[in-house]
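Here we start with a single chain on its own, the form predicted alone, put down as structure tokens.
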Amino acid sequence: MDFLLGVLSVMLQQFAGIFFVKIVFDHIHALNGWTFYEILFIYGIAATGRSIHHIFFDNLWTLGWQYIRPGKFDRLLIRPINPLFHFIADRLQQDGFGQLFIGIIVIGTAMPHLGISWGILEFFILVIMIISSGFIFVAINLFFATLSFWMVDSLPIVWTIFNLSDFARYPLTIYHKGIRHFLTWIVPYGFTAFYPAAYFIKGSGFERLALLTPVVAIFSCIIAYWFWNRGLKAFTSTGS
């Protein structure tokens, strides 16, 4: 039962984002060039990749103030075992399915909207790009949860930049260049749905960036890594 509520109020906040958008297409024809089954393709993707990261790797969220602050860190480091991997198993987050489920209901609602002709390849490329769209969310959280190394619980900081993957559930093109470029080479948030999107749907405009997409993925996940293992150096325990 708590599996099928977990999975239902997911589904459900999902669903009021789709809304919202719907309402809003019921008052324009397109948004700065983009039409509605266009915007439903990157939100698609943007859930299905957010999912990955909610099921798999949602402990994340938890490093400061379930374990570094009441000391349950400490008993990670003395088993034989990868404390991040450790850490991350601790929980499997079933609510995640729930976005998983709206995100392929949404991106298949849109996929016959969009003109395109979907072959295996293309199939595959998508495949691949909400894959590394999941591994970049984890990629940047688990890199702002590392700071909790340092300030025991990072969490505000987590959720502030994690907000801002909100924006990326729509066109990067309605943003200010500022803050595309922000959402592409600093909080790389953009190869998360808008760029992967962008390739199937406008083509060679975005190709080169969209297929960096898995590279990005490879890239943010080896940073975060790293700078998790200066963090896990630097750990000292609250002796809680």
Given for the second form:
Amino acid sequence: MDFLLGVLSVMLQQFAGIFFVKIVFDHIHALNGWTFYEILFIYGIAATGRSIHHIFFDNLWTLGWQYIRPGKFDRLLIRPINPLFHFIADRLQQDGFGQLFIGIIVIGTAMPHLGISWGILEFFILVIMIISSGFIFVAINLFFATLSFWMVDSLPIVWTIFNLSDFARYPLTIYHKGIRHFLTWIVPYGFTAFYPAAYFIKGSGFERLALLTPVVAIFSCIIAYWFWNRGLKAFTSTGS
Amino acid sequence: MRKYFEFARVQMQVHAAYSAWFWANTFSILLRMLVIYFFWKAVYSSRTEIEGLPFDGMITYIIIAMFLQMFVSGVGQELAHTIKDGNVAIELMRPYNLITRLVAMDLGDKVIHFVRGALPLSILAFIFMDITLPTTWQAGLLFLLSAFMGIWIGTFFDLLIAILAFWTINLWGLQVMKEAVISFFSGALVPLILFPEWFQTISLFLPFQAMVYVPVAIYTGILTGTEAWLALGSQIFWVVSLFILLRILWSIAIKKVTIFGG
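Right, the form predicted alone is done; let's see the coordinates for the form predicted together with its partner chain.
Every component of the complex follows; first up is the chain already shown.
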């Protein structure tokens, strides 16, 4: 019952966002040259990528207030496994399956309308793109959650940064140049949805940049993990 | 009455103490405003009006609705957690009415939110985002009245949902579901006149449009004259019936506690 409620609520939340786009597109034909299905496709990749984060890495949200503040984190440090792995594996969030489900449906709906033929290679690239998208979400959250080691609870910061991903639900071309660069090179939410989607949209002009998505994902994860280790060191040397 | 006023005052002080969350909130709202602005700018890039609304009318609606939506939720979270961890049993023995106390605290929260958050941010929006004032001063007054009722409808509805915590564990899911339904039907995302006919008809019979759509539609001149007064009437209906429903559900829930708690 509670599982169903969780899944259903996330699906409804996603659906509200899609419905909004649909309503707007009932009145216009294209948004800055992007069609309804293209927007839907971007949305679907964002949702699916985020679901990876939501299902497996949801515990990142709780580092400050559930682990460091009550002193629960010290327990992880004395165990003979990687504390990050232990911390992440502490919880699997089933509610995220609702998002995964919606994401796949949305992608499936949009796919036939993009004007490209889907072969094995395209599917393979799509899967790689989605996994990369998920890990960019993870890396960004991990990076800012790590600040908790110095300030006890960085949740307000993590949450604010996470809200930046709202920008990524629409084509980055509608924004001011400054915002676009920020979301591409500083906090790379652009690579969680828009660029991967643009790879499959002919004539979008971003096909080359889109190929960087897995590279950006790996690079972000390395930086975040390096930062995490620094945080861990700072934490253990001040703590007991 | 005085003790409830004290609760509201203390809550304002508590709120002022958590400045990290204040800045996180303010910044997030700013981000959302930016997304909204650029999105609608792109929508209007190839046309001058949608359903009779020009760009500045639309952006005014969307931004005012966004601000109002922040006030239509209530103190349900608090109540739900009190119920969940069992503290509700102790709270019920204290010399005040739990719901009234929570509503008083919520009021304190809202005042602070308005003064520190919504007010400066909306001034910013007026200066930088082509937002317009109400079409007439009557519309402005009616908006204030209507928004006031919308906020109460939202508060009561939120408490109603929170009482369901007596029966479910997944509070987070419940909260997300509530938010989704409200942003769906309340007209917080787009004016309801953009919705398909059948959807508008359904929402006429639900309390959600009375939370956001009615006040903001009055503000932007979508609802005028008799229509506006009728909409206000429906708001009164919802305030009263949700209040009664809340009383009934709460007394049923309390009986449950008394049975389990002895």
